[in-house]
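One chain comes next, on its own, written as structure tokens: the form predicted alone.
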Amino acid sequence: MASSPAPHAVLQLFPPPARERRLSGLYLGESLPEPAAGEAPFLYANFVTSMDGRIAVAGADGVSRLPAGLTNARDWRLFRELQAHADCLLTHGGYLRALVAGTLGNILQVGLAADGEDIASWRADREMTVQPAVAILSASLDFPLPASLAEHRQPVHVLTTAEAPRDRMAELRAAGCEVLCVGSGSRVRGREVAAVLEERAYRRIYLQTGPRMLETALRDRVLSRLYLTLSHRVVGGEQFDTILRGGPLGAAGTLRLRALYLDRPAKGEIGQFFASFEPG
């Protein structure tokens, strides 16, 4: 009888000493603090980037998409393991529009894929909710609500500004969402997001958002940890997105390496680093 393939392993480079680690379960075994009531929640983010800093590149139609080959099954596995820790997933209106349009896949539920039973069991063993809550950032409220949120009975919180359309607020409330006007400016800020979600007893919040939220989380010093997959390839392209927008961050952008793993490529594959950082 043929033997099963050996579990995929990565090489831990930091902290030393260097050693082999099994990929599956690598981030389930991460130490993600669960702050006590009244303490700031643990906000963490994850990005996949090329060596030249691309996370998305605009095509001929002007629409930004993930570059082909930038992600793979190993990175996808670790993304889902990070989801497992979350009490709340933080997303934004642009992602929901892309999801309903079919240009991006659904990342609003945890442990539903055929190879994700252990992730669902991991949450159940820790007496977590079957699915995390979802918080949606949007100033315009111009987004559809995916049917999967109601199907899985996930609490939905919409974080917007005082300038948002009142009629759309009413529609979202009628659909079962909690709509919150957070702050007084034209954009929701990281400190305001952290505060309102802490009030709702969410302790670990996974930022499944884009560059703008990462910027404000760093600038407001509410980001607890940044996970980064660095693909060993250069993408190019003149119109692209990178992990950050906005002006210089100064000291708020200082990060300290927490862990670094080398995912060595098999024949025909592309290698990558898995890294995590904390504010320095």
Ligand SMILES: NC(=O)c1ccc[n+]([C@@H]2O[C@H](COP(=O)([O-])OP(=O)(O)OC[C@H]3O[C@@H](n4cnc5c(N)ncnc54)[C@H](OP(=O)(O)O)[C@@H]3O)[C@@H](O)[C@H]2O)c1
Given for the second form:
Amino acid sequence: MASSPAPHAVLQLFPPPARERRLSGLYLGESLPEPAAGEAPFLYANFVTSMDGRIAVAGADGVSRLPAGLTNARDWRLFRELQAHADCLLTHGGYLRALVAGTLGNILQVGLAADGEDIASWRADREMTVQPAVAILSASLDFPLPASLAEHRQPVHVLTTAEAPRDRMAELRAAGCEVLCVGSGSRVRGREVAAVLEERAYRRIYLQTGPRMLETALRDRVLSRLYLTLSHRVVGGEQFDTILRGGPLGAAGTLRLRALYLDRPAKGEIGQFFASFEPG
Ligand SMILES: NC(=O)c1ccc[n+]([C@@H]2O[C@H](COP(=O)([O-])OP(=O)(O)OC[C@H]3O[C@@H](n4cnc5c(N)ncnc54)[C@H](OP(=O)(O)O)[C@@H]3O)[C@@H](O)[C@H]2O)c1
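Taking the form predicted alone as the starting point, write out the structure of the form predicted together with the ligand.
Below is the entire complex, every chain and molecule, led by the chain shown above.
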């Protein structure tokens, strides 16, 4: 009788002692606190980066994209397991533009991708909503609203600034979104994002955003945990993004390692570390 392949394992390096852990379920089993009403929500983010700190590199057309091979099926699995914990996914106008342009895939629903049934049932077992709410950060409001949000009956909150175009605010409200002006100038601040989402009773908020939101979340000290996949490769490229954009963070940028796993490469593959940090 043919035996089924052994489940993929990663090596837990920290905290000690070192031991093998099954990859599937690793981040479903993470303990994410559920703050009580009135407490600050638990905001967590996840990035995949190369050894030289690139999360995206501009191509010859000037468009910034994830370098080929930076992500893989195992990192994708853990990204989706982290989604399972969320009451609310925080995304932004740039992502919705990339989605419609076809440069990024759909990450607005949880547990729908192939082999995601256990992620969907994990939420059901905990009596969570089938799909999380979605909050969209945008100063310009220049983004298309994906049809999948209405199809899956996800509450949509648009977080923008007082200077955003009024006609677009009206269009988004007519389309069923809640539009909130929670910032001024060209950016919404992390503290304001956390406050309005806490008021709406969201306890665990997954930042599926980019360097600008991470900057304000760290600076405003509202980020609770940072998950980082460090791919064992150097990418290069002159124009690139790192996990953070903006001025020096000082003490607000200090992080404490809470877990580190080694994903050893099979022949012809690239290894990676899965790490998580908390401010402090
Ligand atoms: N490797 C990874 O893990 C990873 C993760 C994330 C992103 N990336 C890549 O990195 C590159 C840059 O990231 P990005 O485009 O996602 O993010 P970004 O440059 O931080 O933000 C993009 C857009 O989001 C809105 N936004 C972000 N923060 C905001 C704030 N505080 N207030 C108001 N609006 C805000 C703005 O939209 P409006 O223009 O609509 O106002 C902004 O143009 C992209 O190529 C992306 O694919 C890689």
